Every structure is written in C-alpha cells, then in structure tokens.
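This document starts with one chain, in the form predicted alone, laid out as structure tokens.
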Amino acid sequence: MSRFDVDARILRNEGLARNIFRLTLSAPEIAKNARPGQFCMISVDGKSRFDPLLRRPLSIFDARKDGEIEFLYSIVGRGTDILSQKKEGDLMGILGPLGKGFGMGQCEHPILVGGGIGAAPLHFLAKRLKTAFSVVIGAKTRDELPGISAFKSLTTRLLIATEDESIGCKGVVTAPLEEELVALTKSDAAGYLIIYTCGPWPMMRAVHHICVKYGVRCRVSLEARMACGIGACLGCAVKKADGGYLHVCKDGPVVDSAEIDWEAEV
C-alpha cells in the first residue's frame, strides 16, 4: 500500500478537554488511501528541526475526500505539549498512512470496544462500517471521552461507562460489553459477531479474555513507543503468545488478539 512522507499543513489543532487536543491536516494523498486501524508518524519539530528527533506515531481518527486528516491526542511528555502549541497555518511532516488496519468484513456484527482516547481508531472504522454494530466506550471520567459525540451520529447502540459515574454506568468498560454480548450471543447475529478494540493494555486484554470466554472472535489496536513506524528499528516488539514476537508497526498496529501473550510485561 501507498505510504506518503509530506509538509502537512495544520488546519485546526483544538483543545477538546483538559490535556486532550483534536489535529486536522491538509494531507490530500495520505487521506485518499487511509484505511481505518492505520496510523501516522508525526513530526513535532520544536526550537529545530530536529527538536525532539523522532516523530510520534498517532492513531488516524478521520480521514475525508476534501484531503483532510485528523487525529487525537493527549499532552503524555514534551513531543505532544510541543505538537498542543502548534498554529493553524504551520507545516509539520507526516508520514502515512502505515500499518495494517481492521480488514472489515462484510458479514460480520461488529461491537467496537474502546478505552479513554484510545478510541479515536474506532471512528475512523465506524465511519466506513456498511453494517449495524454496537459502540461500547469507557474511561476514568467523561473529560477523557472528548470522541463521544460523534460516536453519537453514527451508532444507535452506544454503552458507555465510567469509574467516577460522570456520564453513563459506574464501572469499566468490561461490564456493558458483557452484557452486550450475552444479548447478541443469543440473537442472530450470534455467529458474526467480531470485536474491534483499543485502548491500554489493561482493558484488551480483559476484552480479549472475555471474547475467548464467549467464542467472539476479537481484533486488537495496539499501541507501542516507535521510533520509524515502517519496520526499520524493530523497537515496537510485542510478544506474541505462540513464541517470538511480532513489531506493532509492521506486522499491525491491527491483529488478531489471540496472537498476543497478554501476560507478558509492556
């Protein structure tokens, strides 16, 4: 597939709540063949051009036919709080679209599972989903769910929960997710559902035990510290769970979860 290393220039980069900031690019080619579940590496140039040296990897949360490209991310050490003072106006590098994504199949059910901002990728796939699936969504508390409204306009089954009770049930994500999924097994839909997720670690690998519980095929979003995003460095290394390892840029950022070994230390 296409990759594109390009000067973007930034459209919008808007706080959406407190530390968590939507990005929007003018990147024509990258938008035109990005797939959702694909990622980009960023450049967050500060005093230099080489200030701080490697890009950031961020997880596509849109991409539209005017050539626009956006992402979410959250101020997490110096290379975001840098990316969060960027103007409208400004020209950045990016590099994209890279990875592997979700593979949608046609006949599926689809339950998308996410956690806190690592959702954004999930909206980029419920944008392009040709079928009725459910959107289960949780976090700590409603300020880092900055993504909800727009699940909204696209799903008419949204489950939302949170640890402080600020928006939907009181709890973890893994709770309307079972509850989903007890209705459904025992629907027609019970031999197509499939779960997409992403979020910290945690929470996927409760997903994905969950899944293997209920017979649920499940399909994983992966995020890892990278430092070339195309299978250069071979530092984004997640051990999977037949031996060896598998690289989160290369051989995804989207897999199968049970290929994972989700006790191993990240």
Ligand SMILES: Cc1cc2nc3c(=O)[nH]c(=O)nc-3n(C[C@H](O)[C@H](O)[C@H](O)COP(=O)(O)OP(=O)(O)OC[C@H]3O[C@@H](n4cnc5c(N)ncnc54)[C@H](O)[C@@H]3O)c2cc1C
Second form
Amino acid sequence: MSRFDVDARILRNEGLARNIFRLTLSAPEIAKNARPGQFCMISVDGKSRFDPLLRRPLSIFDARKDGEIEFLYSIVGRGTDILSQKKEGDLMGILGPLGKGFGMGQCEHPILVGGGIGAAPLHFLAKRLKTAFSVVIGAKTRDELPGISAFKSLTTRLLIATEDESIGCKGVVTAPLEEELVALTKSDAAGYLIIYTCGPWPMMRAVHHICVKYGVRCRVSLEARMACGIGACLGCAVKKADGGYLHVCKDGPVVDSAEIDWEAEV
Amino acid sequence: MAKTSHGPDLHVDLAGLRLKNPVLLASGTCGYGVEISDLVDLNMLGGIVVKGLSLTPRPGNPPPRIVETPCGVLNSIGLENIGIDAFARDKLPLLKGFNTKVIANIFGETVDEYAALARKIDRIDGISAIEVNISCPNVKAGGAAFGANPEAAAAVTRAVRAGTGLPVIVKLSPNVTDIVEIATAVEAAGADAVSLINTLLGMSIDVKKRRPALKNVFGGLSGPAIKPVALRMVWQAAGTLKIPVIGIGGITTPEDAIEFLMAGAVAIEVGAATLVRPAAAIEVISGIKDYMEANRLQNTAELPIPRAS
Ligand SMILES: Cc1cc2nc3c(=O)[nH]c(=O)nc-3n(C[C@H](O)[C@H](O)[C@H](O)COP(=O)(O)OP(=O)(O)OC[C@H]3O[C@@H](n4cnc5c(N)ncnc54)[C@H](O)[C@@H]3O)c2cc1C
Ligand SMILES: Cc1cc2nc3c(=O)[nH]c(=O)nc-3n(C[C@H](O)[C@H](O)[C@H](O)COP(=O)(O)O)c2cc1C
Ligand code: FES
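Switching forms now, from the form predicted alone to the form predicted together with the named molecule, please provide the structure.
Now the complete complex, all chains and molecules, led by this one.
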C-alpha cells in the first residue's frame, strides 16, 4: 500500500454529457500504484483548505502508464459544481490511491454490473481484466452513460438497460443481469462466475439478492460520507450484517456483499 | 543581532512532559496514529493524542456521521473505538516505534469508568499522559454531561488524578456558559493541564431529503469555522489558570497556531485539518519555526502577547 498526497495539474476537464465530466490529472505516483476499485480524495477547489473544507472521494476511472489518472464524475452539489469549473493547468490537491479494490482472481468469469456513474470504477476494472467478462449497465437515460463507449472495445458481452429505453432494453439492470447469469450457468463459465458491482444502494441491494439466489459471489463498491478517506476519522461507517460497522475508506470501498446489512438505512 | 546557529528552540514543558515542539495531533482526527504514519511523519510531532478510548469497545453511531458545513465539518462518530485493551495490544506496540509522545484520550460513562481507565493506563508502558474527554457531544450517557457541570467535571478529574501518576489533561467543552468556571473547577480538582476546545454542538438539515443531515441529528462542529470561539476561550482560560492550557479548534495554518500560542496556550492540537491534509501539522511546525526565526524569538515562551490589565 503506497499512498501519495500531491498537487497534480489538470490536463483536461471535459463535459461529456449534461452534468457529467471527465477529469484528467497528471499524477504519476498515484497512477502507477492505482488498482481497480480504489479511489482518491480530491480538493475540488485547487489547494484551498477552507471552503469547501473537505476533499471529495472519486473512484479511479482510468490510470495509465503515462502518469495520467482519470475520474468520471457527475455534478450533484456544490463541490462537484466547483470542480467542473476548474481548467486545464489548475493545480489540484489529490490523495491516493486509497482503499481496497476489486482484487481480481485468476480464473473467473466476472460480470460487471454498473448503475449510472457507478460504471466509473468498473471501466478501470474492465481495462485490467485478463479474462473474458460480461458488462451489464443501467441508468435512467442514455445521457447518464457517457462512459459506455469505452466498454464496447473491451467486451463483446455488453448489456444495457435504461428506464426510458433511450438505449438498450427498457428497465433496470436486474433483468439483463439474470438473463446473463442464466446463460452463463449453462456455459463453460459456470462455477467461475463472480459479480463486481457499483451503483446506487438500491441497485446493489437488488444485485446482492440475485447473487444469493444464484449462489454467485458478489463484490460491491460502497459509498459513504467521508471526511478523510484514510481511516483517521471513522466517519464512513456502513452497517455490517453481523453487527457493528465497517469503514468504507479502509475496509472497502470494495467488500463482499454478504458482509453488508442491506436492510440498514443509508 | 546575529542569528543563532541552532535556530529557535521549539520544545515545551507541559505538566512535566517534555515535548519536542508544541504541536500535537488531536484526538479522533488521526486514528491511533499508525493508520496515517505513511502520510505524516509522526517522529516530527510534539505528540499524538489517540482516538478516545473506553473500557470496552464501542460501535459508534449509525450513519451518516459526517456532514460538511461552511469552513467546517459536523461529526457524530459516537466515540467508536476498539477499547483500551485492544489499543494496548494491537496499536501501541507500533506507535511506540515512533519518537513522539503518545497521549491517551479517555472517555467513560461514569466516574468509576474514568477511574478504572486511569488505573489501567497507569500500568501501560508507552503512554506519556492522559487526556480526559469530559466534553463529547455525541454520546447520550456521560460525555458532555460531565463537561457542563463544574462539580461533575471536578469529580471526574479527582477520580482520574487518584488513579494515575501520569500527567492528567482535562479536555473542556465549549458548550458551557462560563468556560472559566469549569476550568477553575478542574484545576482545583488536580488537573495538570487543560485542553480546549472540543467540538461545538450543532446541526444541519438536508433540504432535499427533508431530514437532519446526521442520523444522530446533532453533531460536533470543528474546523476553521470554530477558531474564533476557541481562541477566545483559550485566552480566557490562560488568563485565569496557573496550569498550562492546550489550544484546540480550527488550527489549519501556522498563523492559526501562532495565534493560540500568543493567546497563552503552551501547546496546540491540530484536528480537522489533518483530515483534509494529513501533513497539515508538519506544515504548522515548520511555519512556527520560520515565524520565530524571522522575529528572532528563541523560545516559544516568548510568544504570548501582553494583556491589558
Ligand atoms: C469511495 C467513493 C467513490 C466515489 N466515486 C465517485 C465517482 O467516481 N464519480 C462520482 O461522480 N461520484 C463518486 N462518489 C460520490 C461523490 O464523492 C459525491 O457525489 C461528492 O462528494 C458530492 O460532493 P458535492 O459537494 O458535489 O455534493 P454535496 O453538496 O456534498 O452533496 C450533494 C449530494 O451528494 C451526495 N453525496 C455527498 N457526498 C457524498 C459522498 N461522499 N458519497 C456519496 N454521496 C455523497 C449526497 O446524497 C448529497 O445529498 C464517490 C463516493 C465514494 C465514497
Ligand atoms: C471526526 C472527529 C472525531 C473526534 N473524536 C474525538 C474523540 O474521540 N475524543 C475527543 O476528545 N475529541 C474528539 N474530537 C474533537 C477534536 O479532538 C477537537 O477537539 C475538535 O475537532 C476541534 O478541533 P479542530 O477544529 O482542529 O478539529 C473529534 C473531532 C472530529 C472532527
Ligand atoms: S473517511 Fe475518515 S475514516 Fe473513512
């Protein structure tokens, strides 16, 4: 585990769709050490330490040998709004790579299940996977899925669901996921299936229940309100199935879905 | 005057404890130290105050536990901790490998629990002092209830004092009408030092969800937003007490720390700033040194400013 707190220069900060941006920074130490599923804490207003006070956690969308690291983010509040106004050449405080990632196995057939912006860490995972895999992505509408084209070159098994049917089939990820599971359990991949998922809590809960039903292991990438991202404040608590709390920034963000109390309020 | 070859002397004597400089990490914002030792060189610090410890482990409050506010952060962690025994067994051996003073921050629900903790810690090698938290706003029993009442605060102080030969630092709550009254009471009860302030009780509402932003409804406010309140209280306490005062509250930059030292604090603790930037305290130390050099001060004891009588 090597973590770095650096001032990184913005190479690009482009709007991909309404309210969705891709941020590219030059941060060689972080890019070199990053693994799929890990995240960084980013000070959205350059190096400012007062307002907004806290850094924002963002999952790593891509990390390349050339030292560039990318994030895909949607504007949901003040911090991400300020971030979206930052320009090429601006310096950003960035701390990472943080947390435990997906931890890929040797002989697996993974199914990557993403909801909306939750597809971001799955993209980095897809790029690093050496085995064949499937991708199931869902969102309200196609505008929320600007990262999707990146998956097309990485797998032939890409299933998309949107609630307004603007792209793919109509509905949420659960139906195409079950179809894919049924198909794969009849194939050579049966017995090697594992699900990696990231998205809104209700979606991940539904995916967890499907995995229980089919007896497939499921790794989820969790979110929580964070202050530090490094295990210092104990703020990022999520209720465990067997009582007590785990801390998303150091025990996760990726954990086995069986560890979580999915009925807990978030 | 020629600059001395050694530079300024940053060491301070705090209730019999020699710190290499006046900068400590505040409880609850640096874990048990070891978690962040790759990002902060603990050897550089005057000391580290570990996360509040209780007799038995505590799970803490349900989430959300954190919400950001203007120039600040509200938390309702609820004193989640692994308990004194697990700390001594799993964390302290690693922490002892660093050249810095380890201060145990303790919390009990009754006076007896505080006393039992003090007796236990007294027998543990590697802990240099005890900081007694009588001011946590995030737990129902004990906590702030002790910190808001001079008699109760004095009772806890006496119990801890009786249980240990280590320096006893009592950490005060700002959620009181008269900080001087409480500070005077714990001094009289045998405290070797006081530290202040703990967080200010506050709340925030999520207007989209139409509910309190914190599950616990109330939380403790920290960060730059509370600095003026903290500084005022430190000034008041330092002007009244004979025992040393440790200043805490919103310290982010070297200038912030220098303000507290000028107000009469003997040492300071860096809290929320570490959460934002792990090495903040290290920058504070070098900034204090630079300031003293630039102003030809030899010792931190020269920092306090005169008070109009
Ligand atoms: C490990 C991790 C990885 C993440 N990865 C990404 C990512 O790749 N892309 C992306 O767009 N977002 C990601 N998020 C969520 C992102 O951190 C929040 O959207 C962001 O912090 C909101 O900041 P804001 O100031 O714009 O919003 P605020 O004004 O602070 O809040 C607006 C709303 O955003 C939500 N929110 C705020 N903070 C968080 C948080 N820390 N976690 C979850 N929800 C939050 C709340 O529901 C809130 O009502 C991730 C969060 C975590 C914990
Ligand atoms: C997340 C968090 C957890 C804290 N936990 C404790 C604790 O366990 N015991 C304690 O005495 N103070 C605790 N505090 C209070 C701090 O030590 C400090 O007194 C307060 O935050 C004010 O300083 P600051 O503005 O520099 O953060 C905590 C503060 C924060 C932000
Ligand atoms: S965010 Fe501070 S411990 Fe996880």
